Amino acid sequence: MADVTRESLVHTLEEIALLLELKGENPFKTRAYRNGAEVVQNFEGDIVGRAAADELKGIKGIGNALQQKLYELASTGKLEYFEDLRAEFPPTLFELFELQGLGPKKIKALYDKLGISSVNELKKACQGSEIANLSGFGAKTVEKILGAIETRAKFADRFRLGEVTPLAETLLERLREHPKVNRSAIAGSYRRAKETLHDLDFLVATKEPAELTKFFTDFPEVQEVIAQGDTKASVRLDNGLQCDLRAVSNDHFPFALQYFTGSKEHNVALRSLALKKGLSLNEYDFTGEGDIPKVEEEVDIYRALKLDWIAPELRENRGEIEAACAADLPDLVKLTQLRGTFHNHTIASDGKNTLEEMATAAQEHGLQYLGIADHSKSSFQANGLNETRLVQQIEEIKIINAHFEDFALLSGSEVDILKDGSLDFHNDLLAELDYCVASIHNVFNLPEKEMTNRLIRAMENEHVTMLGHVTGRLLLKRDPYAVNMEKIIDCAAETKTVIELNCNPWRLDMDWRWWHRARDKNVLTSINPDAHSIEQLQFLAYGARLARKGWLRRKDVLNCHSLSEIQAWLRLPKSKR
């Protein structure tokens, strides 16, 4: 029996939800499996151990039926219910769910009426006339499907940071616990907090490298061993992710950590600097004439080159070496410095938890305030609030806040920016809120100039506190819409509009490459999880990493302010902030 992991439990529950949708089952039943997958993914304890011991009772979101299925899966490695469901469909059918714009209903129609069960079959059918003539599709749908297939091919070998983080940390912990490992780390683009990854690079210091490469290739998640030697191994996991392990001596570990962290451009610049100082730097050590610097930790490498240590997130050769030489590196923001957050949803729109539940979870995370920004009425697909419901929610929040002493819910709204740049609610209602997040949720295909003007008009509204997910991208699924980011940042600076760093791992928007410019123009950000459940408040950790990658300091992040500071700031007219 293969070892069962948290990831395999989550994957199974998510596939069951999709299969039930394809079968046209009751949506409440489907949602129960999808919610269960989220609970399992974010459970802080040993969820696999508890499932195998049949000790899941009392965990919110996991009912009796789901408890039994998780028990069967964790204790036997198999789930008969799931295998029976899968047997009803071709295995390649799941490829279709990776395409933007194709939901279960359309996939079911393609499968039932045309027998399409793979991306290749879909592409061939799009190139003919079958799909265009299918009820509910048409020529424009075919064009969008072909575009989605092209996008999927472009990103076929990449993974989102948030998608791999739980697995990456699980594998690292497993290596760390091996008795022959002295030091261990994940290097590469993961350590640099890149928003998408091609692979994971693990590094261990050990006196028994061959034992560690064998241990690594025997991990239960390994689907294929690509290569295995005495000091290196490469494997492909069952989710398609390639993982590489390098086993080095303890003396070589700091050099290997620096080298394999990258980026390539950063390393080239660092080696060039070393040469100017009469040293040669590689993945093993310093060499050269004269005194060779003693290195025990990675920081010693930078110190030997007369540089301040450069945080991994900054190592992209975008001015960090020059700043380190001048002792001018930023004191980067830390996750522990966040005091609250603004962009969060409840069951009033498309969230999964109540106001009270979200407030409790926020306090458990050590936050002093939580902004509630449910969708506005134009986002009908998200059960957006109309004026009456929003006023009711404002009153509900006041009642709940009466029970708090050192915590508060903030009344907000994620207001749709309409096609012409106007907002979904009138100013009189917006004035009743503590703040407003303005976001685009439809008409993504405007020309760049129109889209830019649309956002600028929204920012010019005195009641718009911040822009939400400013480019609308969905990583590896939907490209950002056309917008002039320089003009957006300039307008944010002029109008005192905050630009959120939406840290939902599908978005991570605004892109980290723009934050240095925004920071230098005194544009504030708010690190917002766009949480639709209590579990998703944990997305703040991704936001902190991406904020650091964007050179952001504590003073650049609005939600590093305390509750009293935020309340005072929100009371100021926008132009005075």
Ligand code: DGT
Contents of the next structure:
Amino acid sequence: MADVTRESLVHTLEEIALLLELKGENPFKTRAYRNGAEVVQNFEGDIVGRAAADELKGIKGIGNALQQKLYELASTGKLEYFEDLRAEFPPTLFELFELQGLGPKKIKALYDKLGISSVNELKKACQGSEIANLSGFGAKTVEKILGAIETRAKFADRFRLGEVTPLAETLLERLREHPKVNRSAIAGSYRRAKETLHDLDFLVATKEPAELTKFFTDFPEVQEVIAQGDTKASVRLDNGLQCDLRAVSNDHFPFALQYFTGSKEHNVALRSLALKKGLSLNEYDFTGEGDIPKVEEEVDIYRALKLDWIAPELRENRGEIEAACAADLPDLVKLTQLRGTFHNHTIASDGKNTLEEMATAAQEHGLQYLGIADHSKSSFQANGLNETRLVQQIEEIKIINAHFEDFALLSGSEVDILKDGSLDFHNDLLAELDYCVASIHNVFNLPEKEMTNRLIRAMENEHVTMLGHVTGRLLLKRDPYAVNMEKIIDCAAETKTVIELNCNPWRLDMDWRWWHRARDKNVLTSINPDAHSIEQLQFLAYGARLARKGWLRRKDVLNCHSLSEIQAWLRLPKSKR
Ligand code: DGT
Ligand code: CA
Ligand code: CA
Ligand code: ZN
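What's the form predicted in complex with this ligand like, now that we've got the form predicted on its own?
Zooming out: every chain and molecule, the one shown earlier first.
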């Protein structure tokens, strides 16, 4: 069942309203859905839970018909009424809904007046003069639409690392268990832990390549076979993801693994290094005059070139080959070294689990501490806590902590950074907390200078332990807001403010490309899952991979410290940390 969230409920109601409008239905009916969407959006409390339990009676603005539909949607993940309605329109029409900044009114005008029902048609129409002449549109709107179409194309066919990982591991396991498979791996951007990827590159060592490519193309998830040969195949899965398989001999496997892991830039640099040593390197083997080094594992290829083995996450030709040559590669942080984590939510704001449930789950993950940072009052859409509720939560946490010996919940807040850089709570209250994560959740469109100063002002606050999801990006959906990252990193170093590595697969923010610079200025990171449920504590695994990609070591990661070390650290004034 698809994950039902407040956002998905709101989105479905809004889409229904839009479809009814496109059909020319009675405006009262349409308005009921739009109002309903707004009520759901702003409801203070667990609206999803209440809908799933059929307990929506008495909520102003949600009538009988809507209650029924929300119940069906929240309890089954589907809504028949909505699916029937969708079926009345060309499926390509829904592409228009994905364009940033194109609202229901405009979509309706385009559909009614110009019969536009796909992004392709829209693009063509933009290139002519039809749209600019439409009432309510203009040259500027056309420009914006073209921009949105470009953004969508840029993101098409790419997937977030976290959204493909469970499936990738399932498929790999299936290949590994095949009796004719000797060794197996997923190479490519997946192995390098890129935050988004185009396709998965499977690799197997086998004596029966043709049998394996057939086995692969017969996977039940395969929707389309793009190409199939005796030693390689390429398929598209039912979720749209492309997967390649290469079946090689056991001798060739280390070379294929190295080659197909990439990156291309890393490979080019490695090959030219090999050439200087009189060796030619390709995806099958080394060739050359004189002694050819013996290779059984991937590491032997690096050793043959007088390099330390380079962790796949680092293979972007950003200095890793030079470092490997000088035996100066970082000892990268590992998931198992994390002792706790900071940024997590509970049902007090927009999370799904209680303090107790989150504490139990954290212990099951082997953590010694879990920081609770529910939203603050300005994030009303996320049911943020006001001062009274936060004080109450601090007390609840004290009571719960009395039950633990080697574990503790930490009292924090994900406090909103307001438009001018001031915080959503007064310092007196922040001083009562163990720590505080400061994040931006509204007014994303400030000019770079203002946005940067807004974050700097927050960092200058003595009580701000760390910045949350510093650029606000949503991968493949929303660009980062305009901010000068050099200045942010410098200020973090000066003010001893930690920068979070938010592990939510949609975010993975701060971007991995900045961490090397940050750590060289002694800026600490905290690997935070931003968990809104016990399941989401697993996001830590993505964070650890991205931290490695950013060259981070154990000592660069705040939450590798033990509980007692953290408690001592948190008691220090910021300037002494
Ligand atoms: P993506 O776009 O997320 O799939 O990224 P990759 O890196 O997985 O790219 P992909 O799947 O096209 O190719 C996998 C690896 O194969 C790539 O990282 C390096 C290697 N490779 C592919 N084409 C070339 C090439 O033309 N030259 C070199 N040197 N390596 C290549
Ligand atoms: Ca790939
Ligand atoms: Ca590929
Ligand atoms: Zn947040």
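Numbering follows the first chain given and starts at 1. On a predicted model such as this, the values are computed, not experimentally measured, just so you know. We call the rigid core the largest set of C-alpha positions that still match within 1.5 Å between the two forms.
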So with the core overlaid, does the Cα of residue 565 end up 2 Å or more away between the two forms?
-> no
Displaced residue check between the two forms: residue 538, CA, 2 Å or over, core reference | no
Rigid core superposition, residue 87 Cα moves 2 angstroms or more between the two forms = yes
To one decimal place, what C-alpha displacement in Å is found for residue 151 between the two forms with the rigid core superposed?
-> 2.9
